[in-house]
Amino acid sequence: MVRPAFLSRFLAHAPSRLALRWEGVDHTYGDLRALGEATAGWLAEVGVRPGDRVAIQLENGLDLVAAHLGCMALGAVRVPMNAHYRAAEVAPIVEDAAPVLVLTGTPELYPHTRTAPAPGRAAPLGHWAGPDDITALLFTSGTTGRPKGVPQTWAMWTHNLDALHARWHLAPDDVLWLTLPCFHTHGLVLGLHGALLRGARVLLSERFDPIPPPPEATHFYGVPTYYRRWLPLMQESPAAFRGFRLMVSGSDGLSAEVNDAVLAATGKRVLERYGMTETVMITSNPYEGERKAGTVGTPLEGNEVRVVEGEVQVRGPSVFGGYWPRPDPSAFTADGFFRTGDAGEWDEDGYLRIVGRKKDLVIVGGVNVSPAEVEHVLAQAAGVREVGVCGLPDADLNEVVAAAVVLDGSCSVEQTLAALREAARGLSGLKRPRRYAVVEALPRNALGKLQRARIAVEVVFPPPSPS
């Protein structure tokens, strides 16, 4: 067994080098190493052992960074969870992951928790593990409604981030303004850990707000909603964005119109890329060379990408080995390609364009929402016989959740709609339907399977309701 390359490179950075700013306070790489060692000592004192799973449900901040560094040092497997999830949403994740400890800001959701990591007797930051050992277990929304566990290994991270940094030219002198939530692959792996691997500096914010970026920031990673909300400021004060060497968009499609508008305002073309929890990054537009608006670029080094019967499929060292704890053999082809479920096509220059989704997921502001999960929650409301959920276009979030409902006659329409909105309070904000429609029947195929794509086309939804 050897120390993971990722960890060795993190430890090799000069201790005096600036690594992270949080709430106006700068922390060096030496500070982060000490923070990780102290947290690892505390985790060991409360009974966590190498290989144990530790769930982390924290907002962006120094506590979250400490939790991840401490688990890295100890060799514990991290289970990041959305900090906004409610009890019903975290329950299946906790059941499947079976963490020995949950670090959370909402301890009332769990029987045995700690609200945040605390310093303890320092443990050496130098866990020894094989490259195929799991470093994080992330859960992604599935079309079945139950989140699917995705084991991510040290080798996946190191290979993919090296390929990505070669494509994006991220250098140790760069400064990443990180506003993405660090419970998703986008913010956690590409953002926080990607910068730490390279020795770059992170300016960490709790969330994105459409304000002028810090003047020292050279890199920014976001989702399309961020750029739409930023556009008025870009047009009003373009000089505020001239310090950026690179702006990246992912997790959902950025329209060519918005990308062109950003270019017109700032002189900089947003770089689009494509990836998912199961694969980290698959393709990317180049830093140098043509960035084609509306495409997600070409395959990263080591990735084999093909389009078969309209579906994007990928194979390579950045692809996970299978879902856990419930393997899904249908997720892979016979020759080992992962079926992404996304519909794509190649253009004449070999750039990939994502043209839709074969799966039913609704992507709200860059966040995957499973219609089946929302349907399960809404079906518990009084007066509901059945419910079907789909995504509707939205100028700000790209899509919002909408629900078509068949009544059972036990309540009035008004009572049922009120019960639906109350049931939806058990979901985090982006999963709550913005629009409801009462229908006589849901569209189904000849075998009785719900056709969610037809709901968006065939059902007339009233104007948006308050969230």
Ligand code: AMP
Given for the second form:
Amino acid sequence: MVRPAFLSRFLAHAPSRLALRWEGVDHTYGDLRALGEATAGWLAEVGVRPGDRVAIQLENGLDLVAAHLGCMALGAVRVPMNAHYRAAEVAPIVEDAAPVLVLTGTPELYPHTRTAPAPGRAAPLGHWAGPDDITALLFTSGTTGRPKGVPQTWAMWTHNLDALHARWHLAPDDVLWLTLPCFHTHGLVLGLHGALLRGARVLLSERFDPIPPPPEATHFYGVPTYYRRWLPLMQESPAAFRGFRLMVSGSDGLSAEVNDAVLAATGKRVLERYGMTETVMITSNPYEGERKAGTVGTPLEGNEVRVVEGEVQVRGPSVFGGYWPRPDPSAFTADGFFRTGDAGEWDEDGYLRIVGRKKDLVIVGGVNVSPAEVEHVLAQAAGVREVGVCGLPDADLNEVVAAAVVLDGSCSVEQTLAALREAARGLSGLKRPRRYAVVEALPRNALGKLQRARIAVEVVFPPPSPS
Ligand code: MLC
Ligand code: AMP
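Can you give me the structure for the form predicted together with the named molecule, which would complement the form predicted alone we have just seen?
Whole complex next, starting from this chain.
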């Protein structure tokens, strides 16, 4: 069987090279290969076959790395799951992905699915998947409320990461401090797999905290919230950031103000790039040349990017082939461009600026939240006739979720708000509304369709309350 180029390149890194530090222990590329082989052997022993889907719901750590390496070695398709998800959030994903096994620290979320704790036992190397095989199936918050499965292939990853690394001059001697959760495209594909492809080194942390970076770190990838939270330390101890050759921001817009403040404090301009789970990275600012704050740069090599009626559209080798198992042909134009649903415009130098969203999506701390999904959960609360969800600007998380509620009169306002908060506990933290407002009616168009963008503008929300 032909090995995907990604794997051949991963296997070609000198076994003695440092690859990963976790909890103060260094692991070489040789160690990671052994870990992958051992895990693949264990997966095969418990009945996983090449091509099977294995869900991985783990927080950052060696178990998560072992699970991915094991699936890579065996040729199993990973289904990364958000470690913060609750039972009702994992259920539709499990239904659609139908994994043969879930590797998780929270088996109680999967009453009807075979689960296992994190792996790790010696056995021979397994099989390899072909180059165009799907390597991961990621679920992204759909605007309809149900998460959509995005099959990512080895080829998408290799094309995109090569283009990105060429743009960023990422080299094997670079050291990435990885604090992003490794179940979204940003942390998993760009962070973990980007480094493994390049032969670079990862210092893996459980989560982001605004602390001084490890002195060896040369690279950092973050969502805008990370930079905002870091600013006070950057201003107080800029020397702590001297080791960074590159700081990258993405997953949501980094305001020019924050980027300028980072520059003023550290002398370094954050490089902003733009992408999606469906497309991996679409555009990026340059490493050399002008990094323009408030823009997401120019198309990556191989990507054709256009703006049609204000919407960014992209075609190229790192764009996925369609949602699975529920295809949505309307996601693509007749000539094969993927419709991002993001509103963009080109500046005079050909840099793209993301100016809004045409899709109903709230992005909280870099995490996509579907208003429809939140509405569906809140509508179950006693006392609610109907509910509309929108995003409100937030200084820390860029946006937070807010809900406008029409009461049905069966309970008091206080009882309904308590029931809403209780219902929201079925959702992971970032999806829970921070603000509620009781309204007489929701804004709708002439056809009765909910106008979520108008909620944010027309409804007066009381100050934030505990989630
Ligand atoms: C935290 N919570 C999450 C979550 N992270 N819920 C869903 N998804 C997540 N990723 C929940 C916790 O369980 C908790 O719930 C509550 O939110 C508060 O948790 P916290 O850890 O105190 O939150 P905080 O420190 O405020 O975390 C915010 C954050 C973090 C911004 C630091 O969310 C984060 O690291 N975000 C990065 C997201 C990311 O990687 N996005 C990339 C998407 S890929 P409870 O129940 O305990 O209250 C993509 C493509 C691209 O967009 O272009 O990159
Ligand atoms: P996801 O589906 O989690 O991969 O999120 C993709 C979405 O994140 C995009 O469609 C954009 O709306 C948003 N996004 C990613 N990067 C940026 C950026 N640099 N600026 C603005 N929005 C971004």
